[in-house]
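Given next, in structure tokens, is a single chain: the form predicted alone.
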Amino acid sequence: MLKLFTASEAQQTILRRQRGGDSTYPQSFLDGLAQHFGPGTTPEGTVRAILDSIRTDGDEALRKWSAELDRVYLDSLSIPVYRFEEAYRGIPDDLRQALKDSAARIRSFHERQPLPSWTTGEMGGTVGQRFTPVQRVGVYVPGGTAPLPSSLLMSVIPAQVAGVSEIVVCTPPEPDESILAAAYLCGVDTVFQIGGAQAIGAMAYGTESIPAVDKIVGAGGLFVTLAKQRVYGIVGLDGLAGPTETMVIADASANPAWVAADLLAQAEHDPLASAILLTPDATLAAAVAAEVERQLANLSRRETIRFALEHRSGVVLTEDMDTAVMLANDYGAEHLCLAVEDPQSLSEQLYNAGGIFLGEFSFEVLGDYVAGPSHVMPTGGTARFASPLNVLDFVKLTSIVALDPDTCRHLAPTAARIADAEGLSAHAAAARIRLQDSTGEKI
């Protein structure tokens, strides 16, 4: 089930990033959407008629898709804010706790990033720059198959760090309690059940009940990061989130069995996930073949699992740790997981990921729930150049400029200078006028 590469095999296949995103579906996906709408219809095609309707109709298509997609019909897309507290009150005592630790590690964490607003009078007058919170930040919490309170608290608890004052939550209809339960502990009181692109058009353009906000952030499926696709530019987004993602390094030191655990927890997400080990030992490799087929009889979504296993999924035999290295920092996998001797020294090494895991007691399941830092991190390669949700985005840098007179005289000139070059004669003269007095004469 868990095949084994080498390392060109790997580049080929299973670590072969496809620049532009992978356009192709099963025809068993494509069959599904013909039956909603119409015969030749793709996943972009299909976002692209939610939005415009979403955009056109407001309220009346938000109904309209959660009655056809979901099967649910709503008589109201918000949830009553008295349910918050009933749920957190109704929820197992182990898991209300669970919750509340989460919650503290996570604020605790991101109260520790710094957002450095400052000024400076060395350079003539006063020039700085200054964070302010954005004003109004939309989360998507996915529910699809299983629910993910963990995704509410890690993306409202950095927006809430930020200073944000309104947040408005999106999460598919009928939602478990345990979301309900993590809006109420972070004390937010805006939850609509609206789910897929329809809650992305919904934030974005805003309707009768939903308002617009000013960014998007949380991960969802393939509709879900179509939509914030669709509409960025209209709103921020932080990201657009493929599917999930784990790659380990192993060497012997290793414990094949816990290896395996972690595999097997990522292949658990989504059909579509990866679970990568790289590693240059093969007795390692094999224990840990052993052990994902040992362990997975035991588990609740195995199918899910089996899928993701056998299609995005491998152990890459490498003839050394350079070369594991080189595969990963190529590869820029979401999470990175180092189960080696001196895990230290190889994070040295490391610069794409968007999280690095150092030793098998910072395993990544940790980091899903409990860690401190955000779960929301860049899949697909993103890793190459973007970073885990955070404070910073939720924030935004505006620069601050006050010269005073003398300063102005002396930069006016340089500035007249570039604009000539340029051929823009008005900001040419919106320089030169600031060295005239009243008469016209040059000061």
Given for the second form:
There are 2 protein chains.
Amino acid sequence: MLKLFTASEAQQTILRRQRGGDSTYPQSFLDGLAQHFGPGTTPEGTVRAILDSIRTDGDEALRKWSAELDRVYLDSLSIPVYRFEEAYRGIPDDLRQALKDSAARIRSFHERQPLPSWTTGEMGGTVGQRFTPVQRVGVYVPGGTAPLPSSLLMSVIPAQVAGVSEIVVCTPPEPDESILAAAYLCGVDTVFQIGGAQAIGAMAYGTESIPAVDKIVGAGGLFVTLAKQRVYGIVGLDGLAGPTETMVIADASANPAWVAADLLAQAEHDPLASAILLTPDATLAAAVAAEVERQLANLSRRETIRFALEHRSGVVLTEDMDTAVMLANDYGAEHLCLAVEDPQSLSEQLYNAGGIFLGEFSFEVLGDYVAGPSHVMPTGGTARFASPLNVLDFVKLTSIVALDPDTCRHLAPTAARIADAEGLSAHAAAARIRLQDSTGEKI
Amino acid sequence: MLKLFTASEAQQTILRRQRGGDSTYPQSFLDGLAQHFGPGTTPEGTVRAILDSIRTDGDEALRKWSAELDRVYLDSLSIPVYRFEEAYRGIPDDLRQALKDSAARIRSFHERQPLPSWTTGEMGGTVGQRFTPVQRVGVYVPGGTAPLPSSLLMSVIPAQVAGVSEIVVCTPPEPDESILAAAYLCGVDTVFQIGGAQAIGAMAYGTESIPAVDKIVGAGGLFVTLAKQRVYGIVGLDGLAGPTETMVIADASANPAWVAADLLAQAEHDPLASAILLTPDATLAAAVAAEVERQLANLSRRETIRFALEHRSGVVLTEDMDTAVMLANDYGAEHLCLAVEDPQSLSEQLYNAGGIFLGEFSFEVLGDYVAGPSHVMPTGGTARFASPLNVLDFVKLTSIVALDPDTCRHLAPTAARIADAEGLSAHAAAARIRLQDSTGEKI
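Next, give the form predicted in complex with another copy of the chain, keeping in mind that what was shown is the form predicted alone.
Up next: the whole complex, starting with the chain shown before.
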């Protein structure tokens, strides 16, 4: 089931990152769209129609789409706040405790992130950079077959640590109790039961019930991603999430059963998920493949796992560790796990990854729930330029310029000279007027 | 020419930020497109066609578009590196010195920006966040009627400070000598003479001559912005730039001639630029309006200025300073200038702005060229969530998780419990296998 690749085979297949090009969708999916929206409808066209109607018709459009797409007739778009505490008290004690422990570590981790506003007096007067929190943030929490209370904690808590004053959550209708419990646990009191592209549109444009936010974070399915792409620039975004990925680099010291368990955990998320092992050790490769077969029998999401492992996953037998490092940096995995004898020194060679998990005791599932960093991480190779969700996502910088008069007079001729070269005479004049009026000197 | 508004009039007109909705384009512009691309062509459609052809045909497409759109037949897409030094030696001595002084202050400012990677040992083992530079960055430098060597400095230097190892510049064909001189000054040796959407496509997808980059920064015109929107998610972006904006808050202490000069400087950029004065002082408002008329006569870009001042600009007479603060925070200006008696205490109330310029000696034109911070700042109200270009734009975080075995065993049950609630049995299994194998304990 888990295929074996050489490095160059893998580069042509499972490790290949395509830049652009239109996605192809399964025919059954397109048929479903056609049924709802008429023949020839594309996902992009559907999302455009949903967003346009929300911008124009607000709540009315949200109700219409919920009825049409989710088969839910919404009386109130928001979930009454007493339901959160009810849910929190109603879930099993050990789950409540687990969510509390998770939230505490996520908070503790993000509270340590430095956010250094600064100024200097050494450049003439005062210049610097000041961090301020984003005012209103929208968090999308996916629902569906696997409701993820952990996603709520992993998105909301960094925003709270940043000092965001208003947090709005959207999640598909009739959310699981565990999601409401998580909202209660972190003190969120605004949850709207709106899913998919509708939620993104509502938070981007605002409706009668749902306030327009400044930034939207959180992953979702295809429609959520297409909607986020469309509102890019109107609101801030955390990025576009694709299918999740784990890459494991292992050597002979690795425990094949543990590596197999980690690959299987990754594969159960999504048929399009990637679970990739890089190893120079052929014995380990074979042992992991056998363990995957063995452990699969006991797992509930077998079909998803099997599909994921047979498509975008596999074992890459590399010539040596350096090749594994090169492939990992090129790939830029969301999760990069180091099941090797000296993970610390290996980690220093790796620069493109959302999260690096050092050693087999720091396995990725701990990162999904309780290690501390947010599990919302860059996918699809975007780790080349993007970061896991963190406190910086919920603040912005303002440049501070407070020069003293002497520095102003000293710098004004420089500004005027470049403005002249750029053909901007009003810029030059604004610089020169400071000098003439305050010194009588003409430049 | 400069219209007067009350606060509520201004909120309905010049201060209004529209979220979404299709842009309307002048008919003459659409006619021009139709001539090139056939009847009914939209800017969006044009950009899609340009990007698709570059993805498919690479350099050949770049040559075709340069001939068609820029009327330039390119032999080599890149500009030979000896031309940079030639340009640097060839520009006037005082301009060379001004560019050097500007570059030195930009570098000095950004070198002070803290980038604190961190780890803690207090959460069981080691967890933290590590900054690493983006590997390859593409900088777009606009050409056209006002060539901006300053834009090259303001984009390239923060990237260099961040440690970016490869910087590629694209600028429209046959760039001004001052742009090449600026490239030489900061040690850039790769400049391609490709402009508009073509440049963005080339850097996003890569061609035979132009390497695909990890992140693209820099502002441009409409086609550049539409192209950036389309490649969002494939490469990192600094944001989408709209027309530039300056807001001045002034009280009776302000010098009307200086305020007028600053508004005029802003207005000369673009007919769509905004230059807005907020003041509770009617006498100052009248004096500034009169000064604007008077100074305009001496300026070369009168037509642009007049159009800008009559459309998205004006003087807003506010009831008091608090109203001005409220309007400024709602608007989220790119540049916010405080021509008031106590700019420091006013600045503390302002949280949505790209840059705040405190006092009339810290005028915006200094910020455009030489104060230190990058002049690439968030426009269109995106200061609600976005920052001026800075060192953080050229790095990304990786979460580091290196838990010790005891902490792993302590946290694994928590992870397993939440995984159970989420219906992810392979996740739970990956947690439990660590416990069984290492402790014999079953959870």
